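First, one chain by itself: the form predicted on its own, in structure tokens.
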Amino acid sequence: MLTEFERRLIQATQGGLPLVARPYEVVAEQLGCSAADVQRSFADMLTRGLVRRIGAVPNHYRLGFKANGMTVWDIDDAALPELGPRIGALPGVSHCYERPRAPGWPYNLFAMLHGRSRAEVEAQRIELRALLGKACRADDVLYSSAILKKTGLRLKDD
């Protein structure tokens, strides 16, 4: 759970830190505290797992990674605990989730792949299929065609 200060700190920085030499001082001034308070609170939230990391977020489209495919996999449920983390550890996978199957939708593993072309994504998909082996019963890929919104979770004002 967030303290009121932590909530205000996340709201002040969720769009990014100011691009200045001393960003924590700018944030501290906005919040009426010291830069040490900001750093200490971030360190504590990192330790508690409330914040995963503080760093640059590259724009993969501008870096040339314009082929983005959400691959979906029908994996033997017994094999998923072992194979899911292995898929998630592959360098081309940015998101990897286990999700429940639905009527007419047999897929239980989702892995987002990125490449400069669909051919690159398809090559990664072949690699994934080989890694999954006989545990994979079916797969498909859904390619992005336009970005309608792309952001992390944003905390709203109460």
Contents of the next structure:
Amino acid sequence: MLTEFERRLIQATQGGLPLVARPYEVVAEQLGCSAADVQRSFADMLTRGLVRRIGAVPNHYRLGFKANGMTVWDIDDAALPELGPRIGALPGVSHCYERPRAPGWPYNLFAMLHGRSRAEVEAQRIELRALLGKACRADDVLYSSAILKKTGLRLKDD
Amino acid sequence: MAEFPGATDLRLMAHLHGGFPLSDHPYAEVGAQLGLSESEVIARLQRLLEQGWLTRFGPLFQIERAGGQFVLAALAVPEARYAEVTAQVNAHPEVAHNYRREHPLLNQWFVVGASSPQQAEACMAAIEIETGLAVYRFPKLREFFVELKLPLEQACAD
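So that was the form predicted on its own. Now I'd like the form predicted together with the partner chain, please.
Shown next: the complete complex, the earlier chain at its head.
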């Protein structure tokens, strides 16, 4: 669970870190604590995995990686624990998850593929299909054709 | 149209994937590693964000580690109502990303991020009432891989 301080720290920085020489001091002033408190809390949240990383999020689409395909796979449940991590480890794959099936939706493995073109993504799909072999009963790809929103997490006040 | 980032910008973005220093002068530290001054690092980041080459810069939170939840959700939106439904979905602060995807049925995919599963569910239930459409819920059951690191140095303009 979050401490009250962590919750306030997340709310103060979920939009980004200040672009000034001493960014942690600016955040600390807002929260009424010291820059050392802010740094210590971030270090602790990194250790606990509550902060995945502190860094830049590139706009891959604008930078030329225009093709973004959400591949979905219907995998034999028994084979998933072994195959999931192998798919996730392939270069160009991100956001590889097991998710529930739904009516009219037989797929239980999702893997996002990125490339400069759809041809690049299709080549990766062929690789994935070969790796999955007979454990895969059906698959599909959903290409994104527009980014409708991309703000990231925004915690509300309770 | 802003000029495509040059080699130094791309190097900076790749370097800032993660590991931003938790120190009093983090931008100066980054600059020292790249042969740039503190003010140059800050100015470049400012421009990359303003021009949309970076979508954000700062800590990336993994809210599940603190009882929160991210849920992938999908809608089958009638084409004639696409803009209206997009606005209704995007109006929720819990909606972190939203993409149009090419699929005969599920053509809008968004991610709901909230500080509790109850809050995420309330958001999806509200979207169902507002839009009159069923929200397909795909919570993650298991995570195999998440973070993507694309070869930014090979990024290219159209």
